[in-house]
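Next comes just one chain, in structure tokens: the form predicted alone.
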Amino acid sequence: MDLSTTYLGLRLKTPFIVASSELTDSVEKIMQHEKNGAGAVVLKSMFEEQILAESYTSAISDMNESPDAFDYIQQYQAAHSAEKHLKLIEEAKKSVSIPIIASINCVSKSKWIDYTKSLETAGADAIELNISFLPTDMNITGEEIEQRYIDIVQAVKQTVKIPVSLKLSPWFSSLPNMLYKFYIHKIDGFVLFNKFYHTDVNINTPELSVGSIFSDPGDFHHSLRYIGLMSGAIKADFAASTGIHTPETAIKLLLAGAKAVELASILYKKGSEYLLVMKEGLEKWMEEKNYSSLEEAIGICSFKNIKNPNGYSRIQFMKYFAKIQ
């Protein structure tokens, strides 16, 4: 039975990566994953700002050092945080077969972008670019916004010849419009969507609180809409993301159109061993269904394919609430 699948033009033997997280950053772990399944695996992120070192700039202007000093610490800083990231991608593809995707949160076009050069020369298959940017200001408009992800995309796409996908959260004005653009300045795949930092309020105290750090298992619904509504529109890979918990969830993302699916709140939660309870869930269905290859089921479902595609479509719960058959 063949679980492979193509990503990014990568070959995976299954559809199970293992996202950026704490999961991916030693290559003990990487290997772990790769003995019980995994298909790829994303590092855990570099973040643009550990990239030019902004992190220290707090701490080392209470030193008031001279500005000679500052900016020699900074890149000091900045160059061993890169060095010890770009010797794990070196051990990795050495110690292991799976893909090796390297991942950058970023927020902004700036002089981190000439580091994925650096990504691609220590061996990375491809580079996923996280790109978080909340917007805070009402004086920023939709359309600056969308320009500043359009540019990090155009810089990105210039200076590596490596794949780039982009892991995206779901606040577009119109999210197949922006995913259509992306396309044309010719990233090659998404990983939708993004599972972000959640603000909550301790009511005793009271102050702000963190909220759930781990996705729930249905979380996985807006992903699948959108997968299914564009992995057949425009010619890129999909990746699904988020309240991917269980084999079954992961056969209705694939359905839907995903090449893959990341994993992290699951195997955070029951350890890396659980991709053999996917990967065997998985084989288990493809041989109830009379699936000999994984790439016979993928899009199956999705809205250029199934026979009644309105349920992509529709947003309220008329037919639900109001028993209409």
Ligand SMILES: Cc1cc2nc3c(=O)[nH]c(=O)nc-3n(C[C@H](O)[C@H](O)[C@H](O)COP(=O)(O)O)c2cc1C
Contents of the next structure:
Amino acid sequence: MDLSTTYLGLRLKTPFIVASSELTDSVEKIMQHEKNGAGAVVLKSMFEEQILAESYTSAISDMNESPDAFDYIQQYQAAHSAEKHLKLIEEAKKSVSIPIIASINCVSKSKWIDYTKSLETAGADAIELNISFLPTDMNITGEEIEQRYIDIVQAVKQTVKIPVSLKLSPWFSSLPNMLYKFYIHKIDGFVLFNKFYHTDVNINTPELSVGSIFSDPGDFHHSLRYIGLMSGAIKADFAASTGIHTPETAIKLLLAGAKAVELASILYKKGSEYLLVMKEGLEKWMEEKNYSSLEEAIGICSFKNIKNPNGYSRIQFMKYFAKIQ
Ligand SMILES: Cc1cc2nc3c(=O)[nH]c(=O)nc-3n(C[C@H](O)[C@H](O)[C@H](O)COP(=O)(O)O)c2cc1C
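Instead of the form predicted alone shown above, give the structure for the form predicted together with the ligand, please.
Full complex below, order starting with the chain above.
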């Protein structure tokens, strides 16, 4: 049975990608994921600020963060320096045959973009750009923010030859229009969607706290909708992310048009071996449905291919309560 897929022009033995996180921060962990059936890994992100080797001091004082946070960031910087990151890519490339996708977390176009060339030289097979700009200033317009994204994409695409994907949030006024603009600027793929650090409030202290860092199994519907809507409309590869905890959920996203699925929370909870469960579940389903190759199934439920695609564009419940299909 052929579980292979093509994502960003790379051949993946399975559609399961270990998402950017500490799960991919050492060669040993990456080797383990390959053994358990990962099709590729995305390395823990390098942050724009780290690459610029800037101190976080000013950013932290701006954010009014605690000294604990400062210590944490300093330790993080020491453990994940730009040089160490390049070494990790070189070592991983010698040790495994699955593609190694580098990841950069960024918010603006600046000197860090040169570093993408070093990632390419070190052997990265592709780059995933995690652009996450959270507007908090009332004077910044949506248009300005969109232009920031485009500027970054343009600059990175002019710097490297390896494929580049964009890991995005769903928070655009017109996500389809933005994806189309990125496509015009030659982006090779999209990861829909990123999961963000949740802000919460501790009602006893009372002060700000952190929400769950892990996703819930029901968190995949947004990704499903937009991958279904856009995968047949734009000639770029889509990977699904957030809330993929079971083989069944992975299959749904592949049917909607994802070429691959990225997993983090479930692997944190169940360990790398859970990749075997994902793989077996997919194989079992393909056998039951008589698919000998995964590529036959990818996208058959996309907006473009499914008989009744209305469900993709429905967001209100009125028709549901009126029992109208
Ligand atoms: C502990 C942890 C660390 C993460 N670190 C990164 C990171 O460095 N870069 C990134 O793009 N995403 C990071 N993520 C987000 C994951 O790659 C993934 O997109 C998100 O967790 C949603 O997928 P999931 O539902 O399978 O967890 C992290 C997630 C977790 C839980």
